[in-house]
Every structure is written in structure tokens, then in C-alpha cells.
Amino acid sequence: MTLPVILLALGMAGASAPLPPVPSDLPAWMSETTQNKVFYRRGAYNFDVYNLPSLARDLNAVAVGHAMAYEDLVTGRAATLESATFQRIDWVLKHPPRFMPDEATISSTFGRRYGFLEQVFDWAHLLHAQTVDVLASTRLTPAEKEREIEALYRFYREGTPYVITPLPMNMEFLDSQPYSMAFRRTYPKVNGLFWGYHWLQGAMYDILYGQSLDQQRLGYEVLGERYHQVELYRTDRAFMPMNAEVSPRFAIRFPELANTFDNLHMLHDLVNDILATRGLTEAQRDGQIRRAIWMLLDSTHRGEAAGRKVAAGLHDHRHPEGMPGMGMMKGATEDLMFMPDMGWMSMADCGHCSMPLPDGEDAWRAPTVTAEGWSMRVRCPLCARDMAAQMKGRAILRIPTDDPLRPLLLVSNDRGELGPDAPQALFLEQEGGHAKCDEWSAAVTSREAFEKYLAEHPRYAAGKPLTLEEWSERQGKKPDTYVKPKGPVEDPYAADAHVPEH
């Protein structure tokens, strides 16, 4: 065995192959030593995340944790990352600050050394923050929120040169650099915290998008509990959490934002791995960090389009069918992707009955189930209810109704009981073949809406309106259409897996 391979086998984070060359035509701003401070786009909704105090404080703590770890990495305290640093970060996560800190005051050495990187991070973090502010606002109508998120993204694209590409990136390629996995192997507990942050920063969008403030608070009660009790301390993830895995509704509606946020999180991972790789000179680290930024910059991919494979690796912008807001994962085909603990699946089909999900302008009609750390779109209310009943612990169900602006948000407890009560909601369930489940399973907002639905679907005219209590006590048959997808290998993340190229 060569020395680098031995180091990796021992978990000592040595580079496993020669470092790739740093491009010679990097943007000029990467050589600047001073930072160009950026701030929020003007808006009455700014800081409305504090309508959800628990979420706001958890996001404040994320900023502290990132800054503490980066500062210790570059000031000779890397040996304490899994002990003293982890304990300091964990204390902050359990006692989050009331207001968002200035990360530069916590990681001043890191900022001075890698100011060009901080520019990219800060600009994307502002997009993150303002998007959440819009979604949490009580001042804007749903239609105004849609328009303002689009305006925020245009502001992000046009405001500075520090823009991360909105194209889906081949995540397998990005995670196969010579230094990849150095950080997660050497500092698994702190990496668990980082990926827990990424989980929260992705999962929060489906909890907020299209929901009232009361629904958002209820949803975050469940999500925040999962975040603090499980997601922050996981060290067994095969890959960083992806936005489309934890917020598929948001990722379908705003694929450019979902891709931007995934690419931002991958940039964090690349930097973490470079800093954790031993044996690199300071010049090599600086060069590889600049190259990592270059790989994910919007300017690097100018003229390229989502869904296309311009070239192997860096310029592979394909995405799974039905999910333009997600890059290709390890072993994935355009039809199937692998989710640990769930196996192979299609993002375009219902995970409960295998029937095609609504898309385009009808995409909002798909219910979602959030459970055990993931979120999944399904085809009908019955699919959502029965899928949630199969999960351990609490699950969040978002059930569209006849009114796109009045979805139901239901939470199942450990006994599978659904609440809170929704006295105006009525359900139709005349179970038949799942090829038509999007017709014979439906939720509406009133008796008048129920009668209108039956008039539009006369084959179900004998259907009786079910209350939430009556509907939640039912259990459907095993879907007659379900097919378990089979991928090219059993598990592409297994150590001995040989994954064919696509």
C-alpha cells in the first residue's frame, strides 16, 4: 500500500491521489485580501423568521457552530475538534443565541485567511435567510411570497460575482476528489453536526412553504424535536442531506434555489475536507479551496443548462426524472436514485403505490409525508396516511385540498393518531385500483366543495363524506400497482460496490 492509502485506511485523512490543478483563469476577486460586505435586500419581511422563535434560534446557533469549528481548524486546535470544540458547539446548540451573531467575530483568523471564500458563503447565506423570512412572514399573501422569492433569487444572481451555480451538479463527482471524506473520517462527530445543520436548512423549507403561521409552528415543533434528538448526532450518513430529499415540494417549485443550497453545502464539505487533509502546504490548501469555489461558481457554468451532460464530471447537469432541483447522486440513473434505509426509488413516482406523481402546474396536488428524517411526495391522501402509519414515531402529513391556499397539516403521534382536529375538512375514500387513487381519495374544505367534487367525478357519486376522525381510523389495502424499483447495484455506498457509469 502507498502512504496516502495507508493514511486513509487509518482514518488519518491523507490525500489519496495527486491534487488536481488549480485553473489559471480564476476570477480576479479571488485574489483580493479585503472583503466586500453584503447585506439584505430591502423588504418589510426581513427578520420575520422570528415569528418562529425556535427555528430562528436554531439557525442562529448553526452560524456559531460553523464559525467555531473553522476557527479551531486554522489556529492549530484541530486535535480538539472531537472533544472540546464539539462540546462547546453542542452547548451553543442546546442554548441558542437570541440573535444572529456576526460570524467574523468568532472566526476572525479564518476570515482573514479565506476572505474570498467568506464572500461566497455570506452571499448564499443571505439568500437562505431572506427566503426563510419571506416564508415566515405574516405580511405577505401566498402569491406575494412566490413573487418575492423569485425577486430574491434575481437579486442574488445580479448583486455580486460571488454567485453559486443554480444548475444541478453531479454530487458523485464532487465527492470523489483526492481529499474527499477526510473530514467525516477524521472528525465524525463534528461532521455529524455539520450535516445535521444541512438537514435542518433543507427540511425547514417544506415546513414553511405554503403553510399558515400556526401550521409552521406545529410543523417545526415536530421537525425541531427530530433535529435536536437525532439529526445533529448522526455519524452514519452515506452523504450530506439533499434539499429534494427533505423538502421535495419546495425543490420542485424553486429548483434553482434547491440546487444553489445543495451546491453551497457541498462547497462547505469540500472546504472541510481540504482543511482536514494532512500533508498539504498552506499554498496547496489555498489553491484547492479556490478550485472548489471555481467548480461551483455560476460563472464557471455559464451557457450550460439543467438536464444536460455537457462533459463528464464537473459539467454533468443531469437530474433525476421529476426533480430538477437535485443533482445526480452516486450510482443514480435519470430514472432511479438510492436513499439509504429506503433503497432505490423514483422521484417521479409515488413511494407508496408507484403511480406517477402530478407534475408541472399540478405538482402542488401531491401530498407529502415527513418522517424519520426524510420527506416524500405521494399521490393521494390515502397514500400519505398509510405511509405515515408504517413509520416509527411522529410524522407530518401535508394534504392538499380543493383550495391550493388551504392545505391540511396533520401530525401523527406515536400511536398513529392524526391531529389537530380539522372540523371543516371532509374526505372521500372509495378505494379501488391505485391507477385512479388521485380521484377516489381526496380532501376538501367544506360540504359544498365535497358535493362539487362528486359532481365532477360522478363515478364516486355514492361516496360519503368522512370526517378527519373517521378517515384517520381507516387503513387501505396494499396498493395493487406497487413495484419495488431495482437499481444497478444493491447499495452504491457499500464499500465493495462496483457502480457502472451512466
Contents of the next structure:
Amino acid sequence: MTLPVILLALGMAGASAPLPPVPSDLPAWMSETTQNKVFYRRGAYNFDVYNLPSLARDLNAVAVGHAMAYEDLVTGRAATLESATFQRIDWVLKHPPRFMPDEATISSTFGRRYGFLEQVFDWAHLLHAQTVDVLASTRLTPAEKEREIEALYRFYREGTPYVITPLPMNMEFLDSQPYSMAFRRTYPKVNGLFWGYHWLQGAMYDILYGQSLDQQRLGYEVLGERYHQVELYRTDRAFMPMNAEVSPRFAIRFPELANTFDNLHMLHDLVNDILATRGLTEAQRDGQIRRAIWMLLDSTHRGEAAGRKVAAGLHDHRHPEGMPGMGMMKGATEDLMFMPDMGWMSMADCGHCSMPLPDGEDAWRAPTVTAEGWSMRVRCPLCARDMAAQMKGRAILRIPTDDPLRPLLLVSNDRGELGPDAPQALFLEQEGGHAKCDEWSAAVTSREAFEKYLAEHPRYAAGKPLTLEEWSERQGKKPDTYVKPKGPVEDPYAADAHVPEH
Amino acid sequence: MASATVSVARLVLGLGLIASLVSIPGPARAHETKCPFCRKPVLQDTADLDNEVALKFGKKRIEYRCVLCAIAEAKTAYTGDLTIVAPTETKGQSVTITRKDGKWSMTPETAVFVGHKVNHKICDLGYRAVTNAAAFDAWVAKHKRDLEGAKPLSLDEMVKLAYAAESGG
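Having seen the form predicted on its own, can you show the form predicted together with the partner chain?
Starting with the chain above, the whole complex follows.
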């Protein structure tokens, strides 16, 4: 048995190949020894995340969890990361703090050693936090929220040099470094927590975006339960959760933010793997962490554009068709990506009927279904209802109506019963071939809107308005258009699925 | 609501998908996914044989890879009454298994189960409902290499076997 195999068997991952060289032209700010603290952009919406107290507290606990793990990793307590540290973090997650902690007080050693990294993390975390504040605000109109998120992004991109690139990145390349996967293999439970946090930080956006406060609270009641019961404790993920997998509406509307957050989370993974790789000197760790930051900095990719394969590897900025807010995943083609629980999927097509999804300015017209930890865009209300009925457990359905500002938010309970009641809403369902399902299946906000819809679509003039109760009793046929996509291999992550439990 | 705009190219692609169905044998199935219990792909019906096992719970209809998987999940994942529709040896004929007030029953009552321990890759052979004892003998004979020595199980025995599987037994 070779040494690397022995180390892996012992759960001690070492680098599998020579370490890549650290660039000689790293940005000058990486050598600064003092920290540049930048506070929130001014806004009446700041801290409105507390309109959803349970989400706010869960996010506060995420900050504690990150900091505790990092501090223990660099202060000689790595050996008990899966036991004592995990239990300490888990207690905090179950008893989340009322206010956001200053991570520097929890991970002071880590902060002193890797202050340049904290600078990058803090700046992106601030963008996360303020974006959530805007979305949770009741003081801004939907249009004001759209504008303010764009302004927040400009503030982020132009305010400091610690900016993570908004380009889609080749995730397969980034996760193929000599040290990659060391953390998930050595510390699967704590890695599960990290990916659980990142699941929450991605999934929350579609719960918040374009919804009223009541709808946000209802959505988070379902999402938060899933987070606490399942997502935090999963050790079977092949890869970190991606924003577009859990918040496709937000990722399509704000691809620069979705990519920034995915790249931030990938930076966490790179750093975790470097810290978990045995046999590195402190100087090697320091150098590789600087290189990891450099790979994901905006300044490294200046002049490059989303959608272009500038070169293989680091500068490959392609994205899947229909999803500009996501980099290429392992084994993905530009048409298909692999989701471990769903198999090969096209993000441009409906997951239920395979017909093309609306894009561009019409992207908002696609309903979404959130179930079993993922969110998927579908083509019509029937596709949403029937897809949710095929999934175990609770599901969230977001169904656009004639009024872009008044989408329906429905929760399907364990038995598939839909609620809450929407007394004004009416549905058209004149089932036919799914080539036209986005016409014969529709939801509207009033009787007047229903009549208007029929007038605009005279071929459905015989359609009867269905109440939510009547509509929810229905079940469509299996779509005539459905085709199961076939990827280049059965499962691109199969070779990674080894993983000794600690 | 106005219909969604899609590019001409994408619409052509979508219509191409429809056209491509013409050459696909058997009906296309929505949501070919993984079994919630064993995580292996749910087997699809073929032109000669049905394979999809459906568990109906309220308005939910969840597909499983085999009847053992469905009954096993019924133990813990679903509280209350439910129905499992299991394919048999004959295309178009199914066995309806019902749990009502905690008691299991099935239609037709003549049905028995193959419950022979096999690698789960071939669970559609090793764990299957068949319509009667004669059909059981024919099924075992047809798949002699994998099912040699198999004995027919009653519904109670099948439930016991599946519940043990759920417990890792």
C-alpha cells in the first residue's frame, strides 16, 4: 500500500500532486497586515432581515459555525473537529444567537493568521447580508428592491479591491486542485455543516425574491425546517450546493450575485481543503490560500466575459444554457448538468415536461417548485402542481399570475394538499399537449383577469375558472413531451463517492 | 396572462423533442428519478412489462423502484392510510396494496410476492408482486438463475421482510 493510500485510509488526506506555484504578482493588499473594515452601504432597509426572525437567527448561527470551525482548525484542535467542535457548533445552530456576532472575536487566531482572507470573506458576506435586508424589507417597492440590489452590487464591485469575480467559474477545475476534497473526506460532518450553511444562504433567495412578507415567512417556515432537519446533517453530497440549484429565479435575474456567492462558497471549500491537507508547511498553506483567493478575484479575470471559454480551466467562464448564474459543474455539457438526486437536467427546459422555459424578460413567467432540497423552474402551473405531487414531503410552489407583483405562493403538505387558500385566485386548465402548456394552464388574480385571459386566448374560450380547491384536486397526464436527458456518463461524481466516515 | 416568449430556436428544439418521441419505444415518462428508499433509478415501464411501483398518500404519488422499497418506506415516512400500486408479471395488471387503520390488505387476494434476497440491481425480479401461485412458479422458472429456491410470500410476510429492510435487518 502506498503512503497516500495509507493516509487516506486513516482519514488523513494529503496533497495528491505537487502544489501549484503561487503567482508572483499577487495584489499588494494581500501583504497588508491591518484590516480595512468597511461598513454597510447606507439604507433604510438595513437589518430588515429581522422581519423574518427565524431566518435572521439562523444566519447569525452560520457566522458562529464558520468561525468556530476555522479557529479550531488552526489552534491544534483539528483532531476533535468531528466530535467536540461539531457538538459545540450544533448546539449554537439549535440555539441561534439573537444578533450577528463579530466573527473576529470567535476566530481571533485565524483572523490574525489569514487576515487577507477574512477581508475577502467579510466583504462578500456584507453583500449577502445587505441583499437579504433589501429583499426582506417592507419599506421598498419591488421595483426599488431590484434597483437597490443592483446598486448594492455596484457598491460591492467598486468599493474595495477584495472583490470576488461575478463570472461563472469552472467548478470542476476549481475542485480538482491537488488538495481538493481533503476537508470533506477528513471531516465529513463539519463539511456537511458548511455545505448546509451554503445551502441555506443560496436557498433563501428564492424564498425572499418577489414575495410579500407573509409569503416569505410561510416559505421560510418550510425551508428552515428542511435546513435544520436534513440539510445541515447531510454527508452524502457530491458537491457544494449551487445557487442556481436552490434559487434559480434569483440566479437568472441576478447572475453576477449568484456567481459571486457560488465563488465565495468555492473559496471556502478551497481554504478548508488546504487547511485539512496534512503534510503542508505553514508557508505552503499560506501560499496556497493566497493562490486560492487570487483564482477567484475579480482582478484576476479582468477583461473576461461570462459565456466565453477563454482557455481551459481557470479562465473558462461558460455557463449552462438557460442559466447564466452558474459555472460549469463536473462533467457538465453546455446543455446538461448533473444533479445527484435528479440525474441529468437541462436548466433551459421544464423538469416536468421538457419544453423550453421562458427566458429573458419573460423568465419571471416560469413557476418554480422547491422540494427535497432543490428548486426547479417549470413551464406552467400544472407542471408545478404535478411535480410537487411526485415528491416526498412538503414542497413550495411559486406560481406567477397575470400580475407580476402578485405571484401565488402555495405549500404542499406531506399529503400533497395545497394551501393557504387564495380566495381571489382562479386557474385555467384545459389540458392538452405540453407544447402549449404555458397557454392552457394559467393562474390569474381575479375573475376579470380570467375573462381577459380567455379573450386574449380564444381557443380556450370554453375554459371554466377553477378555484384553488378545484384545481388542486386535479392531476394531469404524464406529459407527452417529456424526455429524460442523457448525459455523457451515468454519474460524473461516482468516482468521488468513496468517503470514509469518521 | 400573455404566453411566454421563447426564442424561435428553442421552440424548434422543443418541437424537435416532440418529434423525437415518435422514434422512442413506449411512452415517455415524466420525472424519471431515483427511488426515495434505495436511491437507485426508478425503473420505467417497458412495452412488455410494467415496472413502476407507485405509493399514493393523499394527493401525492411517489414512485419507487420495487415493492419492497415502497413498503419499507411506508413504515416510517408516511403516517396513516396509503395505497401501493405494484406491477405484476403481466403488463397492465397490478396489485393494489392498501394500509388502512394500520392493517394491510391487497387486491386481488390471490396475489403473492416474490421476496427472494437479490442484489438490489435486480430488485424488479427479486421483489415483485405476482397475481397468483401459478404466476409465481412461472416467474421463478423464467428467472431461474437469480431466483432459484424462491418461496412465495404472503402480504404479511412481505410487509415483515420490508419492515426489516427499513430497519437494516
